[in-house]
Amino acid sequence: MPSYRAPVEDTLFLLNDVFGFHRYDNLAGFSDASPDVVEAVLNEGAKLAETVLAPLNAVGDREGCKRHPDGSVTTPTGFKAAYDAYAQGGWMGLSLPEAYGGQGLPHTLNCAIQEFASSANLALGMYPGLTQGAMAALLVHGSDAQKQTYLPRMAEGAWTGTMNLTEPHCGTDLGLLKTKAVPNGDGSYSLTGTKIFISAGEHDMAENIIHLVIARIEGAPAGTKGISLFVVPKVLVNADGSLGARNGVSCGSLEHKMGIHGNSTCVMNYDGATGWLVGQENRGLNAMFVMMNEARLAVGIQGLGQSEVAYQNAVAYAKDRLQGRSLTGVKAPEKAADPIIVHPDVRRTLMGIRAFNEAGRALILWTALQADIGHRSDDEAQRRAAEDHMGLMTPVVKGVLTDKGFDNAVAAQQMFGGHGYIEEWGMSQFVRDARIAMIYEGANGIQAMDLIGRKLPKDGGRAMMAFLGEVQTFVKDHGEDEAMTPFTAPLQAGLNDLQAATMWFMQNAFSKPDNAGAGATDYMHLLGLVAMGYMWGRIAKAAIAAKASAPERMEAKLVTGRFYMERILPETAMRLVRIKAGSETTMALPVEAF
């Protein structure tokens, strides 16, 4: 049986000695969340993810949903017993504002508390990882009277939210989408369609589940700028709150998938559903963007979360499986082997995953922290600043982090030789798990794509130039003290490279977009290398400063560090050079030679 423990010190050595979380304090909702409050908070949520939810993680791989002849859905044994834990304890509102239900604390801490969630049980996660994403976009868009209609139940957990976007013939083409809403007369929408792949659109923990759908209004104008966007409960609210009757949606089936089980990815039939225009006519996508920019956001650390429990297993496998004798010399004379953990290839793999995972989640609290900033400054600079940084690294950790996750999910498997084919032992659900990270909410080519045709050239560059600049600041500022040399001088190289890349693209996509699409998912990768290695650099800042208070553990995060330094951001140089490869020989056969 799989263990995990949430990783509570090190997300307090980030918020507090990396990143200074205190000098937030002028922040809405920051005062609140005094350094007793956010250790409470993160030791909290790691209590419900390492009791509650891990231990149904199997379960709900095993049993999955199940879909009843009358369309129903019931969850995996114990799914909502966990759910209802999860939604009493107020996490569902941990970051919504206090007006309408929630608690009003930075996303910051939200983000924390999805990576417990997502390593522990990556399918239950999703449940209230959906429904936030649903209250941030009707938050941001929708009317006062739905924020006050459907944000409360949502925040206490008693109704879910859902995101409707994909159509059997579209998935990231939108324009292409048939679903279509009439109007009723008295502001109401008739929407009748179907939507396929759609995460917790039927289930049995709650009893109203909030669909916000993207449709076409009759006579709209095709493509993108004819969508707009509805929401529509399954159970519809009477004008006192209470619940009326039952909408005309319904789960048509249920998909037979790789990997997360235990959430309900269903096809849902809109079938002249009632429902309510959120935001303006035609500018649905607009509104829908909050939702699936949260939802990329959570994603990313979806694939942070299972490449930590993925390690923290794969660890404990080496420490107590013997094999074989250390190249150096036997290290446990007293038994019949030494534990695998002595051999470098296996410390290779280990180091590896653990680099990413302490600088993935440098980058995740990071960009959060610039998310709060972007929502809750004053600051109109501030502000801009900060959302410039979210739209450069929304891709980069939906992208990044979930290719990595998947691949260190795999090598973590590796580590258990025969074992780790075997289901008993929980490495292979790892793997499926983590596989659908890299393909929903924007597969992630079409993640690279976006960076690179949207993010980049945005504003002319204004976001890639702050974050080149903020990069290069810190190595000049710490590129003379000698206990930073070995994190300055590899990240230096590194963004020279991202540099040099960022140049090839200006000079050599814009008269031939086969460049630009080549190299995109290189250039992503490129970007995270050196995003992460900034992150490390700050990291070894911070640990430097901790040392005499806590020596072991710093000096632990100073070899891991070095190794992120030496062995995985030197990629950057072998990105670069497939990016000036170009696209010659990727586009030169024609298709009949495929």
Contents of the next structure:
Number of protein chains: 2
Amino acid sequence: MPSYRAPVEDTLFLLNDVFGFHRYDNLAGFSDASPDVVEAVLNEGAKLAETVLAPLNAVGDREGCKRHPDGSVTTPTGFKAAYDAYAQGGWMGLSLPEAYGGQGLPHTLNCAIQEFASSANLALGMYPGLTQGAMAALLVHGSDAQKQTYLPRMAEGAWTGTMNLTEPHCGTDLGLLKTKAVPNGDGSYSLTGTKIFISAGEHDMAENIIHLVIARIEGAPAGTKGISLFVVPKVLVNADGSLGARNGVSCGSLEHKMGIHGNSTCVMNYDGATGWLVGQENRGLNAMFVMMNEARLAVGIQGLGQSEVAYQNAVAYAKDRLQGRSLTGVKAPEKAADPIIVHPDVRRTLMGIRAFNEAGRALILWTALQADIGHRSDDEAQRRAAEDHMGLMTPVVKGVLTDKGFDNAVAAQQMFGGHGYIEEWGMSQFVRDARIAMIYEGANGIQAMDLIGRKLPKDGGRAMMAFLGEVQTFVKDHGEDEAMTPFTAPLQAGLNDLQAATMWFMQNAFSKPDNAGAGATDYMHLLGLVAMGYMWGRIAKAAIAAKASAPERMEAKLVTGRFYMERILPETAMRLVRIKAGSETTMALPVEAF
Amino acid sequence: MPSYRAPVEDTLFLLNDVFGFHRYDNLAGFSDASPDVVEAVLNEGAKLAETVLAPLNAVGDREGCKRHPDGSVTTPTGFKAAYDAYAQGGWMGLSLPEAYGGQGLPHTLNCAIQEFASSANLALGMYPGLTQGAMAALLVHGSDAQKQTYLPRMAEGAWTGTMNLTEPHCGTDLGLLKTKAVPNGDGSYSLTGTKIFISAGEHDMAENIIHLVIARIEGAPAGTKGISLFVVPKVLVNADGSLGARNGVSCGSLEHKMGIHGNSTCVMNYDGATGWLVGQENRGLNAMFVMMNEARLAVGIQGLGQSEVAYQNAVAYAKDRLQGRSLTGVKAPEKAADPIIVHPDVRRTLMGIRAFNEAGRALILWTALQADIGHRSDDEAQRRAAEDHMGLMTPVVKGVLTDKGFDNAVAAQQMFGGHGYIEEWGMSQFVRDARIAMIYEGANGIQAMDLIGRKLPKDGGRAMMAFLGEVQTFVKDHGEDEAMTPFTAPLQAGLNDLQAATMWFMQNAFSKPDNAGAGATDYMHLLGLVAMGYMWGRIAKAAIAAKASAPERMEAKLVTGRFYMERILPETAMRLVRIKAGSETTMALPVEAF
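Please give the other form, namely the form predicted together with another copy of the chain, since only the form predicted on its own has been shown so far.
Every component of the complex follows; first up is the chain already shown.
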């Protein structure tokens, strides 16, 4: 039976020592997040994750969700009670403005809690997770009346939210969507169509479900320029806020998935369902992007979350399982064999996951902090820089943390030998659950294309130049410090590879767009490697400074960081070689040759 | 619904054009394998795989096996009939000597058929697969009476075989085994103990199951020096060959696994079961190694098999699924969008899998051919060289082809977007099934340790020196040929990395064994990359020679080979960097720090 312990101590170290969280007291909500409040919030979140969510993880996997003939859906045993505990703890509205019933705390804290929930129970955590995404879109693009109608009930957890984008023939290419919206003449629309892969589309946890749905208004232009966003409640809401009649939207079936069995993934049928426009006509994609950026960061967190919980269980097993003897002499003479953690190949695996997890957590908190600055700063230049950062790093957080998070779950499972393949041990579930994060909210290839096609060239490459400059400055500032050399020297090498790759695209991709497409995924990983290398540089700096107060913990940080620098970061060179190979052999074969 | 088409054409090209199969006519059985016989065998095997085994793949996954209260096990619908077809086709004894009812054909052909069966239905293919492993051990170490008793019935498929090694506390470290064998005084032994993870341990396909079991004879030395191998039939065999009483061995339960649901993975209870010694007392591991080498090659084939079938289905989907437009202009103006195979990131993925599959298939057939030479040649030097090759490449075939085969199944699944995560599409099953191949028959970390700890230093490094010399000679012989330069130049770079890594271990691992352990997995992959690069060199040479007769197919070979050289082989440099990092940061943390 797998276990989970939330990394509160590491999160506090990152917030306080690495990122100087309290230097941002001037931002709205940050002054309420005093050090003791932050610690209390994290500890409470940890308790919820460890004692309420985690024990239901295997239950959800085993039982799955059940759809009944009337279209209603039952979630696994215990899920509703756990969701109630989540909602009653005020977690849903943690960073929502107080005006709508939230607590107005920094989104950064919310992201830390999302990690805990994702590790503990990914499928369960998605119900509130999607609600937060829907709230974000309503908050930015909804009318005042819509915000007043929906947000307070969602913030308290009485109602949940969904995102309805995908249709059977239309995934990445939203321009192909067919769901139709016909004006009813009273300001509302009548929506008809089929949406698929709708997470938390129907369930028994909340009294209402607020669907955000993209559709094409009758007569709107074809393609993505004719897409509008609608809010479609499962149960219509009366003027006084009470619940009225059932709307014309229902769950047609549940998908039979590889993992996240505890989440109800629905085919949703809209049969003349009543909806209201959110934001402007035909500008639905803009509104959707708010939700998607929020969701993409959250999905990156899920990748980290599965990597972390898989790591913790692999460590426990490696300390416990006796098999073989150490290459350097018997370590546990009183036992029939040594615990397998003595074996270098086992250590290599564990260190690799750990080095990723700690840097990945830093990357998420750093990026979440930029999101807070982007939303809450009064300083326009600071806000713009933060938004640049968010735009650049969102596809990296989503794409790299989920790719590597999955790989790490697989590597952790491998530590169990044959037991890893047996469902009762729980490692298979981590792998199966982690797999979805590479796919949804834009498959990782799409993240790579977003990075290279949109984020990189935007504003003349301003965001990328800023990132390269920041890392270069860090290396320069600390390159003379002998204690930092094991970090700054490899970081410079990685940075050089990233600069060379960026330059190569500037010279070779405008004239030949296939070169961009063929190198996109490698570039996304190259940027991720350097960004996490930079995180290790900053962690190392903080660890050296804090060494006196926590010598063993800080020494472990420094060793783990050096492992990253020696064994993981050098992958940048391989990525660069692949990018520079261009697209010739990639694209040379005629389609018939496949 | 996934589909499968066996790569007969590619297999024939490899056998005939690349490896000159018919140059080995002097080996026993090879003269019977005339070109038309080989082609007929492959076509028949393809037919069986495509029409009998493949249609049951999803059925087996969905239904799984069922154990009944009396300990009997029912396999999924249709499995028994398919197994009968397999047995009646004579496939079980394809390369077994004719004296025992086999056809005496080269094992190389057997391996080609194993690939087809593994792609079509891994879980089903394991029943005959394990039987072949058990037959191999009996053939080498069994007494004449044992061979006469068991082999003919196994060759015809009336009886199947198993390997019983693992116990709950004892996987890799077989020295810990507890199953006891007590002499009965009549030459037989009474075996008592529990074995776990026994594939095909109990089922309804055959009238008897011949278990090969390792156990410790009462009073034998502790550790691996006190392990003996026994043959324990499920039903005792009378002197006249007819079936007698039920033996004291039974299936205690079935494991609930991540994949290969169609194979019955059993906990086997031995309660005073009657068994007979195979080979010498306390020399059971030697006998077991015969089975294991056979099985490890077979498991490498499974890795390739899942990669191949996943690739085929990803290609079909990529040609069919319409989404987005090509970066270089609309390709299918008559359709709402272009098929996704026009997108470079999709192509990159497909080309990467394809480049692996074709070289992996070559590596397997080349290694299988060496196995045939090792077993059948009259020339001692030739036999010794072949055995060296087999020993060196077995862990590489097992470890690298299953690691990469799994990665490729995941990459192929990714092409499907959300549909890849839905069980009905079948891609999830390929991933879940492929996962086991990295674990069983020695987890891949063990393969790496076997390579670096045993195979590399054996006989003063003779096998490795021979491999390095062979590849170097190839590069020298063809380096002047302009058409071959795109292959020989990168191959030389990869070879240099492999030589440098080998040298590094010679200088740094004897004094510090942790350096070997920390670099073992990277070394295994480094050798695999170079071995497959060498395969591409040889394929390229043959493709250039055959270009006139099949210009499009050979041109596709050359493009795919160049893709490998440009984008996959350069990974050797990263592997070398990791190896040279040594074990310091890997081993520095105290156990308590985890």
